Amino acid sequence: MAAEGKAIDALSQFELSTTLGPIGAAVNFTQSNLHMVYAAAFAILLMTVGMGARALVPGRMQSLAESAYEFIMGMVTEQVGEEGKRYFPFVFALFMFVLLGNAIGLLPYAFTYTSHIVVTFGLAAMVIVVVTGVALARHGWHFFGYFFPEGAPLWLAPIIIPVEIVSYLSRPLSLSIRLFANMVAGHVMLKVFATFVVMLGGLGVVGPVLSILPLSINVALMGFELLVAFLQAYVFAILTCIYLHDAVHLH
């Protein structure tokens, strides 16, 4: 945790730099990309190893894998219906990618790739593209009736249709900004209070005593950030399910 002079540098943790030596520099492979690989590898390992044994009495890995599977499957079927099962792999992969991105970033020397809006917007844009593709595949041109509710007066079309289109296109913005802002805010607070601990700890005899308060706050913030990491992944996944419900049922 860096404190330059008396200034607290809380934003340097989000700076990108290339990794993997000359090869990474040649392709601009940053620590954000590397942690995405870590997250994907962990998710694959969890499901492969956890579900490989299929023991009658599950171990820890199998219990974790089964819990994740059942949690997301329940979310998809509850929000979308039985038709939603075909979209389970997409929602599950999205949930695990966001959750692991949030959680891995809380480890020492790790990087939170969900703290960059280009990543969160890319995920949100992918969701909207998939949802729109599902709606067009299932309903064809009837999909565009989504932007003008049935039974609405025709003379209101010039007002309703632009509003509905803007509302529809704002979905990726709201999805991405919500996740990005929560991750950035949480990590900034963690670094600020951690820097207070370092700065107060160097004040001599009373320093370690004074640093107890920011240290306690940081411990509490760490627990809160773990909760936020899960909640933000849950919100991202359940909103995806809601959008899929609208695409499948066209309302």
Second form
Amino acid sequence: MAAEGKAIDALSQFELSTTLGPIGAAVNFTQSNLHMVYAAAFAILLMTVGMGARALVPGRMQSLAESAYEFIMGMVTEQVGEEGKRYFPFVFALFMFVLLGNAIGLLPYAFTYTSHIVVTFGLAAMVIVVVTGVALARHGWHFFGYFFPEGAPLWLAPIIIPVEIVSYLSRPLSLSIRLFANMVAGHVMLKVFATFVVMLGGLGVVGPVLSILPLSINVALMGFELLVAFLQAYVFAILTCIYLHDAVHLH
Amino acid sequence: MGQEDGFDKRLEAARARNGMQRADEPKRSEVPNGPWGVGFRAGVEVVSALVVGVGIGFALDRWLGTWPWLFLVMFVLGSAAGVLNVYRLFRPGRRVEIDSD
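Right, the form predicted alone is done, so what does the form predicted together with the partner chain look like?
After this comes the whole thing, all chains and molecules, with the earlier chain placed first.
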């Protein structure tokens, strides 16, 4: 446990270890990968089992599946426009993967794979590659006009173009840092206050009474983390949509 | 559908009668705009632009052997890109401007 040795060990929860016994060890299958599989399996189950009934009046699973679908469909059409519908599967998969990663990570003993910047940067890099691909496919060489706004004086080009390129390349980084930092900060706070509970609990007679304080903070934090889990998935998806909008309409 | 429209109209009329009109909320889903969220976003934008700029400068310097000149130039450009990102974050009417064309 974290309280052993009287030190708050808030970061060991992010350490990777292999799972599934010798098979997992042989191929470096970590608990992070396992939770990605969980998230993907849950998303697939939600969509197949949930929509299996196809009832006019949806049951619980079906209404969850439908509201997830409509939420992202609304976001894509609002942000990108009608032609954005063809990118719906991409945005939906991203949103579900991030949301489920954040949400599953809040369960006890679970691992939050979105708390690793490699994972979030991988997702964000994929977003930027897809967006750039879309822009290149739709506009060809005109895409590079994106880096030099019309009407700017030509002699400023040597400054504007590198700045715009750096700004464009900073998108995946800011996208990934935002998600990663939010998840890490939340889980560190949860762990710190949980450690306080254990430390205070072992403090003689008054300890267990005092430990109610950090415990209640943790209850509130848990609710807050649920909000953050949803909000960050939402931000990730909507920024993807905004970038797709820029790619489709080239601005 | 028609029924829903009728209901919306009656609801609107009832709200107007009682002085409870909703302020014209922008219907677009937007990135959440809490003070913490905006502050954090602005910080992340600056830092990431700076990291990308410095990274490119460092890589180019290692490749071309011009240390530290490109690093310094890209550091300045990265800072400028960070400011540009923050400006884009707060630029008013961005969506409207894009939608009009």
